[in-house]
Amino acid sequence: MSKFKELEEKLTSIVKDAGYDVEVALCQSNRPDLGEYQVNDAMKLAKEYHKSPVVIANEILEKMKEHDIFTNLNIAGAGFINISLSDKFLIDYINEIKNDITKNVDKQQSKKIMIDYGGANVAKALHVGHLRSPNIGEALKRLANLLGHETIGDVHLGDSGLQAGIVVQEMKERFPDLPCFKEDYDGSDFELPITEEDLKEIYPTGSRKTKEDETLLENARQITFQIQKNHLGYSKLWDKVSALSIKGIKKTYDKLNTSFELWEGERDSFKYIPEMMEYLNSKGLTYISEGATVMDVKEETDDKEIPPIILQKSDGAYLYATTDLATIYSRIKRFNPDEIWYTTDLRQELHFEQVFRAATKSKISENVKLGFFGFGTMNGPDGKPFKTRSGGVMSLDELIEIIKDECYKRINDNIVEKENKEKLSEEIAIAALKYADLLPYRATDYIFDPAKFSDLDGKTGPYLLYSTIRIKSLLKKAEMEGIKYENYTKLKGKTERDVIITLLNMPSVITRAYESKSLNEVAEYIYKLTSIYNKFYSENKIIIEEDNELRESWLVLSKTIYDTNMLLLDLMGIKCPEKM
């Protein structure tokens, strides 16, 4: 348990001792001047007691004097309790964090949560578009495990849609003597023609002919179909290409620090799907529509039009409402996950609302939460999606490589070597990305400026960067210097209070970005807490300090905050370079 959560926990005690049974929530104050905390349950008692919250109030007040972790209590308006921490408290609140900052973090009761982000297409260039899935899916990730969950994370390919039918169209056309295209191809092995370069342009090209040619279009459609029903040939050459294309995906995934732990696609459901579709039959849920099985989902209490799922089409192909909904029921069958997560547009929120109605009606998901947590779109400057400069889709790798320019150009020569630019100057990059990409909540659309959110100067992920490293210099001069620190003992100053002050708030800021699924709140809190100390660095000439017990104290303070950027930038899926 935190220390926050510790003080809440006895502010509840205190208020019960004075008679009054209320969960205290403590919240920081808007007028420092008056107190650094407020306890602002007098008024929610009153109405419950029939008594002035004023009265209320003083009764509290006077139970608090009893204990001397508090300082500068007095009671504001109608009923604020006004409160602040004793010098004895932070520095034992430090002296508890600072070997171990996770101690700074409220557990949770264990639960094992599947997570389904990254969702790239198989044999199509990941774009701009695709950033916030992996990015956003892989921070929920890694706060799940901070708080203690076990998770598991699923990258859900998009290798049975149409693209599939379009791409194996595509070189059948130009490979045509390939074995898995002889009518009597016997599964042996075959050396793919193509390289991950060629593969960017082969669906593009397909795809401009299938717009242009209506039978080339239905001839695409009778391959994919063909694919999902494991056609010896086009499922060989298809495994071969999504093999290739999963490679490049990889390593875009790996720029950004995202990976995981299951790497399945849509066709990884396949072989449940025969066995799903015969518990629904048996359930009754499903009928035949036109030709099509489909089943209801909609709710007697529904204020809006909910369709009915389409499970399989009258040619016996299935859609991406089947995959999913069998994805679900092997996921239960193979992992007895508590919750499974989902990170992707906002615009397939009604997808997932039908995937989900299906999965809880039949009861393939009973005792199975999920939960749709969809995103907004990233735009460039100019408030439109991302383009090239001849007015295609602009490609993630695109993208990071502009960002990299912009940060190889600020980078000092004085301080990093030539031949280190490169790799740092992408490190940069993507950490320029990923914090503007989590500083907004995660369901708003958001304007992204390469050249602003590269900037050492303002809340952007390159000057987050700077401050750490410029800590970890301090604590490697201190070393150097022969300087130890163990204990933090003394506390002098109003800015270092409001350093410590701002560290005691993470857990909720934790808590909340939990229950939210979106970073957003650590991406502020993080730039505060880093702005604040940053003044504190400002005020202090911390190695020359003459009074040795101060200048320990501070270096204790320093590691701790150091510690917890790191943990923070981590969350994130940022990392630290070792100088910049």
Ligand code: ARG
Second form
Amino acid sequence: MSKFKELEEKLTSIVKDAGYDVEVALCQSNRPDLGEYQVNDAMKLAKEYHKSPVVIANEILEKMKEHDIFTNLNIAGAGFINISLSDKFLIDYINEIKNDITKNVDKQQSKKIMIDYGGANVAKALHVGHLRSPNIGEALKRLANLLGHETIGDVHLGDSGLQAGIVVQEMKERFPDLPCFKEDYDGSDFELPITEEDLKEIYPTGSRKTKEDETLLENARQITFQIQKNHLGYSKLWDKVSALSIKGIKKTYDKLNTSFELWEGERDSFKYIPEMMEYLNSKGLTYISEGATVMDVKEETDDKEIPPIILQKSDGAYLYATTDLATIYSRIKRFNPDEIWYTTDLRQELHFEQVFRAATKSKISENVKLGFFGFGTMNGPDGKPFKTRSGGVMSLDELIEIIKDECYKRINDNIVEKENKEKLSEEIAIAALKYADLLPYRATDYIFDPAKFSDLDGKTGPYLLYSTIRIKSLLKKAEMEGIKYENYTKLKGKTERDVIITLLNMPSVITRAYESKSLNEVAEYIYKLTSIYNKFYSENKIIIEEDNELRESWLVLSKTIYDTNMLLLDLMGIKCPEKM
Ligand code: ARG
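Take the protein just shown as the form predicted alone and give its structure as the form predicted together with the ligand.
Let us now look at the entire complex, which starts with that chain.
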């Protein structure tokens, strides 16, 4: 249990001692001149116990005085108890967490959680709209792990849509002699005559052609359908194209420090569809409407129109909802998770609402909690989803390059050798981009501003990296000078107290982030912690401090902040370079 939680429990028992029953929630004081924390429960208790809040506050205060962990106890206003923590309490706290910063987190009862994020579409370039899912999904996965949960991340590739037919059609036109196009193709392997580079151009070209020619479009649809039905030649080709495309997709996710335990896609759900359809039919949940197989998911309490979910079109083709429902079916059957989470653009909310309802109504997801955690869009300065200068869709790689150039300009040539500057600017760029992406509340839109994101001063990734590296250099310097530091024994000054109090609040920040499935508070928190520590750093000359005990304590505190920063950066999927 974290020290903060321990403190709250202690207060709960003190209040109980005074004769009142309430679970105390400790709030940081908005009047730091009066105390570091506030206990506001006397107000609530007054109503319950029909007594004046000041009287109750005084009774509680008297009990608090019996404990040496509090100082400066006083009552303000109508019965707010202000408390500050004793030096001893804060000193003990640092010593308790200094060697294992994960003690400063409240672990939870472990659950098995599958997280569906990433969502790249095979054979198409990842575009700006694909930035947030890996960032948020990866961070949520790390957050769940930190709190003690078991997680399985699944990229859930988009690999059964029309792009399959378009690409295969285009390949057929360019390479009609490939064995997979022969009447008597036997499924044997062959070499794919294209590179990753070629693939980047094949889909856009094919897509343009189908837009211009109705028969090509119809043909691409047919091929897509054939692939769904496992047409030997087309499926083989599409498998090979997918494998090539996935190589590129992996590289981009690697850049973003995002990884997946499962590299499955929509197509992996196909083998479960017949079984699932039979199950739904047997429960009498599906019916035919205009030739399509559909299922009602509306509920009496709905205040908006929830259309039926379409499972199979009249021509036999399956849709996005079908593969998503079958994926839930398969995940539960194979992995038996407690929860399944999805992070996609909020514009897919209705789709997930329908799929979740279908899963619940049919009892496919019995005892499994399904959660949709949608995000807002990253917009251009015009407030619309970010585009290239010419108004086209910008690829994710291009977007990363823009930030990288911005960071490159800012790297001081004296610090880094020329040959490492490329790599360093990419590391800083990723930090800039990811931090900016996690800083707003998940569901809020925000504006892409490369200069602002890359700034070394301000609420940015680079500022955090720079500050963290500076602590590391300090610790290195101490080591080089043979200064040993093991224990935290002496606390001096207001800023130092502020650093520790801020640290003390970390577990509740982490818990709230988990509850809201948004990292925004963590992002704000690491900035706050870093800024306060930096103030402390500039107020004290740590290495040359003459009081040995103080110097040792300050180094221990610095190391604790360093470890905390590294933990929180890692939580956000941000790597910290050696120097910058
Ligand atoms: N491929 C989809 C897209 O690009 C996202 C997939 C999200 N996950 C899911 N299970 N549907 O929009």
